[in-house]
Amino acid sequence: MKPKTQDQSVSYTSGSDSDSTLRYRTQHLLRTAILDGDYSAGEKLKERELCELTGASRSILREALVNLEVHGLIVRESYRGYSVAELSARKISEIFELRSLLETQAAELFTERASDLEIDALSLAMKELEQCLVDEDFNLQRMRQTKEQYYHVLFSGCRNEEIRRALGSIIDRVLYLRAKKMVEPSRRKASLDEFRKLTKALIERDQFAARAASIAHLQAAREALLMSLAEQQANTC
């Protein structure tokens, strides 16, 4: 399947571009349509199609693909190339067994560092995500995008870059995960609640309100995917 959207393609005619942009353009226009649900889990990529895709050669996709692999979108199999990663139960729940001790950590740590201008931020980032998840006309990629910019806040402002790099290794898959799942309005729904108080927590600058915060969100998110998983695996018996 390739990505629904044409503008998402990249012209590499100009020939001034370094071998580490072209790859960067590359690898973001692939996790941008994994993320976006323009690949299923466990879809098998042809290098041919994706080269036709992005423009970029057979050299510099592999490099892509490599760092795709490195972030748990994609899995690489001998003989059979690559496809989008499929996660088990027991591998969701690691990762947010990791992304709680971090998540948290954050969170504390942005209401004692985070300046007047990024508790702003997150006040208009929290806006536009409520937005985004009680319109009608719901739209994947723009809550993929709201929740990066959301995250993205709060991981600046807790100031701790150790903390945002290993987030930073995990998110893309937790944003995977739950793209599929959030397109019920149930879970939006209980998603926003669960946002609003975590968001009331981290501008009150309120540490211990905003770990508890944090915690229930993480919690109700990993029981939604594997109920989700669950199901999913029941159907196809």
The other form holds:
Protein chains: 2
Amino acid sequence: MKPKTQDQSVSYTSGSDSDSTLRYRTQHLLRTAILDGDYSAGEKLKERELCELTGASRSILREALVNLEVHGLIVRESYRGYSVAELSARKISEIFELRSLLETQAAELFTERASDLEIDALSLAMKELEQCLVDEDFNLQRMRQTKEQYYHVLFSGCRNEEIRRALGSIIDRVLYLRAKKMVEPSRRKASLDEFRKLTKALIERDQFAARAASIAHLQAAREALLMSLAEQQANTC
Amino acid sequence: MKPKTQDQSVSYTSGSDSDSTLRYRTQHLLRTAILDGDYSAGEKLKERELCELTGASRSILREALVNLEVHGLIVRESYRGYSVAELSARKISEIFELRSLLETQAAELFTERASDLEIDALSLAMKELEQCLVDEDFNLQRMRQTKEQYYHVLFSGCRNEEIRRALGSIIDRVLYLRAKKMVEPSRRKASLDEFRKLTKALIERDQFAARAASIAHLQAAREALLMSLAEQQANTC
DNA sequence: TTGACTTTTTTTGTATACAAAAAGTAAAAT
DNA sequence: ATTTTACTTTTTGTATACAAAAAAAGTCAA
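Right, the form predicted on its own is done, so what does the form predicted in complex with the DNA look like?
And the full complex, kicking off with our chain again.
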């Protein structure tokens, strides 16, 4: 496990929304740690260590772990504990199949249902996103938070808590993937372009263009991910 | 809470698949209790009672509750405990919006990807479903198990664990709704017809017809649910 | 009777303790 | 040297204990 820094993300997290019980804070802490790549895929999560890390007792910790488990971020094996979920090429394909379905729909719904306030918020989130990429020192954690914020606005704007929830789990894992692999600058530039197109369509409430931009973005992201995964596996072997 | 009987359903449940730790069994027990309508919507779930009911200790029980919470079957309020999730008309609409998106896609994928074995399984599940409705004494629990089985086969056949997972949570809540409201015989008959059409299309791997049947079924189900909800509320007031 | 206030009880939030399974380790036998 | 096996340590599965918050029940004055 790698070093850590602070996190102030507003997180649209997983499960019962922000209350400040210890369980919730613990769960949030673990989630961000995983999303920021502090653990490698497949790494075992020992309860003892996590207790020390978070300062929570085992009862609390385990409740938090159950939450992350249902969200698919970690997996449990009987009498063998938890470990960070591994994402095979197949799993990534499945995730993208579902994500495409949902996110495209979400984009479409956003153009229909988002309030003007939310349009502004999206515009702002887009500016932040641009900032992130323009700035010299590329900060992965900041990037993650910014993307999270963007998606938060997008998903909220489509006025369907259920879709938001389902997409939440999915996006978490996509963000996790990004933390681990694919940070090639070339893709970063292209990705930004796609986001620009999508945002423009969303702001103009152009349903057709939004759907198209969403599809294009998803397809490109999926290909890039699978490509870098293949590359990575080639290097390992 | 009402009396209970046995349950042997194979359940494609929620979260880490069938292992036989106490936590899993507890979670399964609670889930079926809720799905079979043993608790009324909004009813408070006192941990003490549930401990006695399930025989598990609080640690285990609470872990099970966290699972059900993430699946949206129950809701938690700080320092006020859990209660069965209430499903407003709005919530039902949201659920159906997501469900339509996923289930229609699932039906389509099934026609493409299901193995011949799975086609047979679906055919069998359909026969069971017919049996359920033909038999004199209508048994709600059996109906729930049978539907669950049908959906299990359908979702498995579309070869996407992620879609299956997302649909799982959704269907659970739909089954819960059915347990509570809408059991009008008229709708039952119509529903069976819709299932027949859908099944036929799926078995024949007719993608277009499957999608159409799925859409038709979902729309009818949604309308019936909202209708009976409105009726129910009218009676209450 | 009602309504504010206090006390008691219940219920949840959190921490710790004990038991059982798995993993790791070192000595004995081949 | 290698394998086996007994033993120790670690880790998870499960149960219980204590503290804090909320709900319920009384109490007393107007």
